[in-house]
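Coming up is one lone chain in structure tokens, specifically the form predicted alone.
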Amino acid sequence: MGRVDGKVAIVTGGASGIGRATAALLAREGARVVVADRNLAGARQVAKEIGERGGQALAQWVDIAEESAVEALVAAAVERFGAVHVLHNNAALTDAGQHAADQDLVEMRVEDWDRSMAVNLRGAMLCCKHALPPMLGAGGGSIVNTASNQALSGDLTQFAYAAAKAGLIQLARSVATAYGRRGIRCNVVSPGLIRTPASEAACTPEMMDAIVEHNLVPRAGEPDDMAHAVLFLASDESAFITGQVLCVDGGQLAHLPHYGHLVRTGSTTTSRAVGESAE
């Protein structure tokens, strides 16, 4: 028996990295899930892989800052598959223009500033929007965000990006909030830097290893690891958790700043050798 056996998850961004991941990986677990992405083919893919392995997916397009997309990919959901009991809100902007245009502030535009808020904060509360009604109809559901640690520590650039990851956090605390008295769960997976197209498309290769000297557990995230972050938190396994926040960071923001620097010296404390006087 499966971990989400019965139930009908939504993943949106499906098409490749951690929506990939947790698409395969909830219908292994028994789910039957809805592939959304605004790459067709890829999530045709992805769907197809699916059920090569015996379990039971959709394609469907969507363009999450378009509220009648995103309408649309939940009555399919519900044609096809009868109910909507997961959310996994996954899909973000993260583009190699965005990121360029997301730099210093002063010379933000306005405009790239409202299409990252477009997708990666109001395209989650539109997915929200239209999932519940289907969720609550169903008896209950669990939702979970995508955030990032940028929402939670501050950066020299990525401002839209960090704002609107921000405000995922908070929706999800919402949703929680008012909806949990009639079954609705909903929570945040923040990642540090996980291995994906995106991510290798978005840092240097010496950029990725400064992050890596910073994690505890000595490696950058697969999209495997979050994917089981939200089966849990899609699963009922977790039926007593809500408006949290996990982070899949391999202990990315457990410690201290120095610590890159004791692992790269050799180093195992910040005081002063006995005996070492200060000038």
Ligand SMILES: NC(=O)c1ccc[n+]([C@@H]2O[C@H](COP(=O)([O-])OP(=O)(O)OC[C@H]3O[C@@H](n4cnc5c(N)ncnc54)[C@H](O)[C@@H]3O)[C@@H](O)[C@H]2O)c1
The other form holds:
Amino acid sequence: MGRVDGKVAIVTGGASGIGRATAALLAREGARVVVADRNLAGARQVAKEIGERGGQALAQWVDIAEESAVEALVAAAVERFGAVHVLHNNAALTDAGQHAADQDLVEMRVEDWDRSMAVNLRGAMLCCKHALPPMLGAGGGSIVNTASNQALSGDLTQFAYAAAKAGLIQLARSVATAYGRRGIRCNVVSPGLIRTPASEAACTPEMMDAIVEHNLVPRAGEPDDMAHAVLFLASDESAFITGQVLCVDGGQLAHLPHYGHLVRTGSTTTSRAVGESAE
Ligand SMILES: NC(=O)c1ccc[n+]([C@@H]2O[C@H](COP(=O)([O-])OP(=O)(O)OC[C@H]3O[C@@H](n4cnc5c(N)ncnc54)[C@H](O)[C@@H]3O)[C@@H](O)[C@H]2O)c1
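Let's see the other form, the form predicted in complex with the named molecule, since the form predicted alone is already up.
Next comes the full complex, and the chain you just saw is listed first.
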């Protein structure tokens, strides 16, 4: 028996990276999955692969920034599979153009800020807005927002992205609070560095190594690491967990900032106390 048998799940950004792995895992664990993406060819490929492994999936084009497209996505899910029980709000602007536009606050163009908010934050709100009625009609459901560790700590760039992702965390708490008594849970997964087409395009191998230096689990994350966390939060195994942020980051945010330097130099914060005198 699968861990999400009988459930219908919508995964936005399901054509690539984390969304692709999550759609595949949810299907393997018994869910009927709507693979939703603005990259329809990619979504179709993922749905095809799920079908070839004996699962059930529907590929659906969506631009989550557009309310009419989100409405059509939810309608397509209900028409094909009869219900919605799980929503993974995973799509975000991860392309090089958006990264380039979000480098420096003084140089920030209002339209680039607004585009980031429209996709990365408003998109998830619209998906919640339109998925909640069928979820409530089905007696409840689980929503999982994909944020980022950049929503939890400062960085040198990605001002709009980080602010939008922080908004997703509060959106999750608000949804969890307002609809909890009616059977809706809403949680957040916060990725550290996960090896996907987006992160591999954005980070040089040197930058990847520099980030991994601060992971307590000494590797980058894989899309399946995220998919397993989403599966748990989507399933009834997490029935008593709502309004929470789960960092899936190899421990990147679990330690003090000097950790990487100390490991590299083989020292500790108390080196002087245990071995050296002050003179
Ligand atoms: N990979 C990482 O290291 C990392 C770190 C922190 C957060 N995240 C977050 O994880 C999520 C997935 O990232 P990924 O690395 O798998 O990226 P990815 O680029 O591989 O996948 C993102 C998908 O979202 C789709 N998409 C983009 N805009 C869309 C829109 N307006 N409507 C519908 N679909 C749209 C893209 O077509 C793509 O298929 C994103 O929310 C990202 O911000 C990733």
